[in-house]
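Here you get one chain, nothing else, as structure tokens; it is the form predicted on its own.
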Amino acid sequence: MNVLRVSKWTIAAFVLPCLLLYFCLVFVPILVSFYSGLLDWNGIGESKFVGLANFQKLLFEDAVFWPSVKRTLMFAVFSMAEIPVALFVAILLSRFVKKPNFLVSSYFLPVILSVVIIGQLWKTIYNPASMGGMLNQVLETIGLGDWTRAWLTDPNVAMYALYFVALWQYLGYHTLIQFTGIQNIPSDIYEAARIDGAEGLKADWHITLPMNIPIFKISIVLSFIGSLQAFDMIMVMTGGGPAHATDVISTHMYNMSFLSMKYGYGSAIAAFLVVLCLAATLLVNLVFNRLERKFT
């Protein structure tokens, strides 16, 4: 039995079925998507091989594509900006609240709600005051009537309204991750630091932050990659409108593939999104590997 435990062939025999399943469910669809991007195809009838024509049109002729890439990256930046806030909240909970589990669970509640429910809830909040929109009514009540907007139909503010909803929904998710990481730091380290005169923010700077870098990295990767793939909330709340003002890469891909029936072109957009996600993951890993080497 000991020989079997250390045998590479035994390990391979147990890993291979899962690896094959993962390959079929993940890598094969990606390869098919890349191949479909080389076709002029509506997804139903006959296809025509056009080579890189779809990618050329995507990069140099599509007036909607690059603005959607910009909004997607901005979505990712705004989503990552909440992680330091989540870390700060997690530090406060672990330090000042004796039984923080209830508060952590409360913060996590929006994550388990259906995106459709969240979208409909915030659409109601963002409605004009004449339609019962709570936000505009509150602004008028406190004397800030000039700040009222048609939040989801104004091209200048619609995307920022969506950013805020995403931040609200996932703050509890990242707070839970950071809180778990902080709870796993041995208390002996803080006690030793307290003896040496390091307490409060000083202890957090020299102990909590360096030891929580791997957990912080997990939140960054999940937030960044999840934001690049943002789709459901945007479709529920705006559908990419008004006038493509809230279109991101995934919604543009959906519109091209299933509404305009340009499946080959939509696959080219999907291939671009896959490459962007891989590049983002490699970049985040590179940055955090250097940070980990610096603090260790």
Given for the second form:
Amino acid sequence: MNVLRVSKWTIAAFVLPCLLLYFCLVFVPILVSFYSGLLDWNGIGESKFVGLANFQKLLFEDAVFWPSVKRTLMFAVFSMAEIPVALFVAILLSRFVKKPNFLVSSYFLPVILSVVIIGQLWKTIYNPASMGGMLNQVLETIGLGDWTRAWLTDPNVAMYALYFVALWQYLGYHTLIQFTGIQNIPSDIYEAARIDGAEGLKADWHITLPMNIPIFKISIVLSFIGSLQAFDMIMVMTGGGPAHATDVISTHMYNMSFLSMKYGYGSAIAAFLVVLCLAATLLVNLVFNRLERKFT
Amino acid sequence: MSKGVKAVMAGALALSLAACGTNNNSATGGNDNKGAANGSKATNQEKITITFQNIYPDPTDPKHGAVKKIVEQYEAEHSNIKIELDSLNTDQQKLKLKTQAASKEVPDITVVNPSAQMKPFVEAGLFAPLNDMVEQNGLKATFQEGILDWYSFDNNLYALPDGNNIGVVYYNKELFEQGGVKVPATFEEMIEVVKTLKSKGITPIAIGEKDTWTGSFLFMNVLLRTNGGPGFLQDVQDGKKTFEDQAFVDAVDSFQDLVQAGAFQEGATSFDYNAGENLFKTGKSAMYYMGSWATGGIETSSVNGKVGVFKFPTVKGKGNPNEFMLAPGSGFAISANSKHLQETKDFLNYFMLNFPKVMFEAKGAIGIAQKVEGDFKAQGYSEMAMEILDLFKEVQGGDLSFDNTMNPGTSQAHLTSIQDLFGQKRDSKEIGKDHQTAYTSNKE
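Form predicted on its own done; form predicted together with the partner chain now:
Then the entire complex follows, led off by the chain already shown.
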């Protein structure tokens, strides 16, 4: 701090406005939400303080809750598993494509499309063949008629169909992030490596991967947190149905707060989600700090 | 002095003159207008803005036009009042109102669903009673007999309905002919019709089951039959019956028979309400079960002229086809905290008085909650609309939808449970048990 040659008070004064805003818009609502989680409240009328009863019911009696937590975590696992693929694509782009900008922008396109459009698009692709569903029609044409499914309405596959759409949408996003990371690695390192006899993918293994770890971390955190909060796409495509088969934590929370009008109970779910997000962020940071220390 | 500076000076002078001019003009103009509109009344009336939240954002909906027209008329007659329309989709409006209600900032006029769905709002004291207002100008007498009961609590009326509909089966005559089937007189025949249509490659019934209430509405009509009459849910609430009773289990059985016969389009649970209805409106399905509010939309679609309606048939020989699923429409309620309560009441009174006439002219008067005078046929209403009108005359009571009768918690459990039946066959007794558990755990 001393290098800045200003007093701590000055720093505090300049940070304060933003901090206040952040505090009011983020922390206060979270605290209010925690408090609402202790109420038996329909969101409109009188509320009754019930202590931890909501949480008790949530954790031990709710038949929908734990499966939805599992689906949320699976969502996170799948989206994190996507990052190495994105990195690989980025490496290929930077190594073998002369002017990669056009390709990177094309891959990025789904990200700027509205989720509603993406949802409608994939709903149509997933439709049964009799309703003009492209996927099933293609499967039938190439003789894989046995593989056709009611992708969004068969409880056993619906969730995987949703994961896939999310992966498809965000592949370009993470490819862009990784690609930018790779571009920032100084080229003299590669040149030095070439003199030492490391070229191509070997150089990537020893240079690109370790140098790119901080960027890799950004992608992992973004995809992890993003998938914990997954909501809009699921709402558009299945609405959590059929019969809770595609409910994740956030859709369950929405159903409880606004459709079943159990605002207090919904807040309890929200509180759980906050804790889960914090724990996940801590965990990811911990793992990556170790990795960074090891490789850099 | 240089030329440039002169030019600037001249410009500034001109500007200030112009500004003076407009000020003067607008001031006098405003006074003139007021004087003309209010005649001898006080000229210093304050400007009042009334927010009118509604669910008619769709310009093809006759109600959209009706609201606009009446509001314009009213504003022309009352120059000090401005009606601000907040038009939202049904689901968005529901969500917005709940959020507004949580912070006690309900718009002057808003929209609620009847009975159980508006109860929490009424209990929270958010709405103003309309008992006095409905008596003014004979408004009460324009409503159909008994309809206002669905919006009354403890002898206080809290909302005025825009519609009163019944559940009917629309069918595509052309597709029925192609399939060689006739209008079924019983549920068992209906299942045969479904099988025949299916074998000829025609989707028998269209449904938008992503919005779970659609399947529930149909299911409740089956229950209305297997129960041999209305009131099953009321009996459950009164403790006289449970969801494990035979009538309910029979209804689940019959409903499952229908699903298992392949009655609905593939992937029905991923179709939302509009997508489901579109299948019927584009002639891709032979039947469509819906409230009579769908009439207007079907009339403006490509199947217009080929569509007939029939009553939901008896199930296992039980029930009376003249008992319908009743759907008293959404109602207009006034915020108890409205800053201009009296003006808002006056406006809503005027609005509801003019509503039937304007709707009649817009060919949207089928299924509104008020009595309509006029010759429907001469006005150019379609044959299907006339059929629906005739059905209305035969109504001998019926049930309200599940979510208008039960509390929201139980309703959600029910809606998901019925949606589940579209994906897999379940033990009907278990469905009954699930309902009972949901009901007991949500009881207040």
